[in-house]
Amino acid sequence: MKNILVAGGCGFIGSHLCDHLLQRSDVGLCVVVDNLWTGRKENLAHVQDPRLKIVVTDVEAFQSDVLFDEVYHLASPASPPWYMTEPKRTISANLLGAMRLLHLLKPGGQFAFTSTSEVYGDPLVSPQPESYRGSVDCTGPRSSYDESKRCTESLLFEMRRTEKLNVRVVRLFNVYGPRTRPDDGRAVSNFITQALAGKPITIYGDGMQSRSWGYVDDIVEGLARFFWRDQHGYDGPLNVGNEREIPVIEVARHIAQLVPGTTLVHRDPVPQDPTNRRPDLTIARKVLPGWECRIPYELGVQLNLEWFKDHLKAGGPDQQDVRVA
């Protein structure tokens, strides 16, 4: 049986890679490390499994007698408010904790990472393959969690050739869904608590900046394939996303018409916001073949935006201000 260690598994995507884990007959302790900075208990309150051991501390202060046969490192905040106001956190938990959690594997034991498309920075190139090397800018306000991925992916890919490093990489493309925080600050969770709370959508410019929405469920089973599922012999990077590009303002248009009354209003520019963003897959469907993700954002945001009614109802400890309306 083997020993499993998730770093940021009550976090909003590493809850869900949870659940994935926990189906394996072939686990016998999966181990959750997670300080709760942007993580949430209640993401795994579900969870009633003797398998599942939770452990509330900086991943990169972590420490275990036990040694694990795969470990998967999710401990980053990935909202630019948060990374953003806490840069040195940021970069501590992603490029520190990769080397703490090396510590932790087992010889021959797998390493997973999941990345960013945000290492493409404001792209030149579109769609965005895995070889494009990016347009990041290692001194501007979203650098910490930019270069900090990227660095850890050079840590990893590093340690693959002069060690022989087991290793997966995945460069997640905005992933919306069940479980995001009411504050976490991105466009989809942003647009549906604001319309919720009767308040204006907030656009950062003109709105025409695009991105490729995948629905967590979709984005999660691409992970798990390419994790442990499937037997493809291919490390990675692995671009993971939805290759559907849409605005930011038609996704504001969408929730604005799901909640009747909703106004759209336009504020400043975020510095250094990128234009654009869609992954290219090509290799994904050699590696993965027959995955995509299967949700659209209309059906996506609709579910999102009942579970996000219902989790506000139901109320909770970090929903500040917002409330249904």
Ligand code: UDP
Contents of the next structure:
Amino acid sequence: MKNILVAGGCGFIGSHLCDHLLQRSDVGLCVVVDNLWTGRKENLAHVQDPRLKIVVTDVEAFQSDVLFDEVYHLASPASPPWYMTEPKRTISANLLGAMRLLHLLKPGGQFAFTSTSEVYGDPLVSPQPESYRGSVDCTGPRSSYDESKRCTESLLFEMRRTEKLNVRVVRLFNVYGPRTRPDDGRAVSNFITQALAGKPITIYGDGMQSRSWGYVDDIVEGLARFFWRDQHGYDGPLNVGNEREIPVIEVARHIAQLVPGTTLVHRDPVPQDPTNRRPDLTIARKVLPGWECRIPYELGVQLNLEWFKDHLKAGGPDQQDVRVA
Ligand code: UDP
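What about the form predicted in complex with the ligand, after the form predicted alone?
Entire complex below, previous chain first.
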């Protein structure tokens, strides 16, 4: 039976990944390490499985007597206002987190890491293939996230080269869906929670910047296939996202139309906000034949709206504008 470690397992994507991992009959123990910075215990409150153990601590400080057959490193904030507020902590969670977790991997075990489409920065080519080296400002306001993801990729791929480390690295593109924090601050959840609170939807800049929005169920299905289900022999990096690219303003208008009476308001553009983002899925199609994002954003947004309606308590955190200037 396998010992599994999920760093960031109480988070939005981490908790969905745990649900999939616990469906496996070869998993004897699934330890989640999470400091609840952006993750929440509620995200795993539905799990009754005795194989799941949650340890609340910083991933960089995590100690364990057991070594793990598989380590999944998702311990990082992913929303710009959150990582921009605490850049040092963001770099630490990604890079020092990976350094620490490597000590807890059994020899020959597999180390999986969720990197990001932010490694492409404000891309000058579209769609972005994994071979694109990106356009990132290492002194810019997004750099704590972008560069710590890039450096952690470097750590893992270089350890593969020098020590034959068994790695799996994915680059995720704008994931949304149930279990996002109401005060997360990213576009889809922000727009929905604003609309449900009767507040105007905040569009940063003209809203013509575009993203490829992936519903979490589709994305985590891709992760499960890439990390453990399929036999493919490809370590990564692998783009995992939705090919359909949609401007922010269109998403805002769509959500406004679902919640009658909602208005839109434009705010100052965010410094260095990427203008576009779209995955080239050529490798994904070869490595994971038949996998693609199946849930169109119209349906995904509807599902996410229903979820927020059920989960938002009156008087919850103010989501009106959590942007960092
Ligand atoms: N955005 C926006 N209003 C919001 C939140 C986000 O206009 O309330 C924009 C943001 O400036 C960016 C896009 O939506 O252009 C996606 O932002 P998000 O934070 O979701 O993801 P990321 O910037 O990391 O792609």
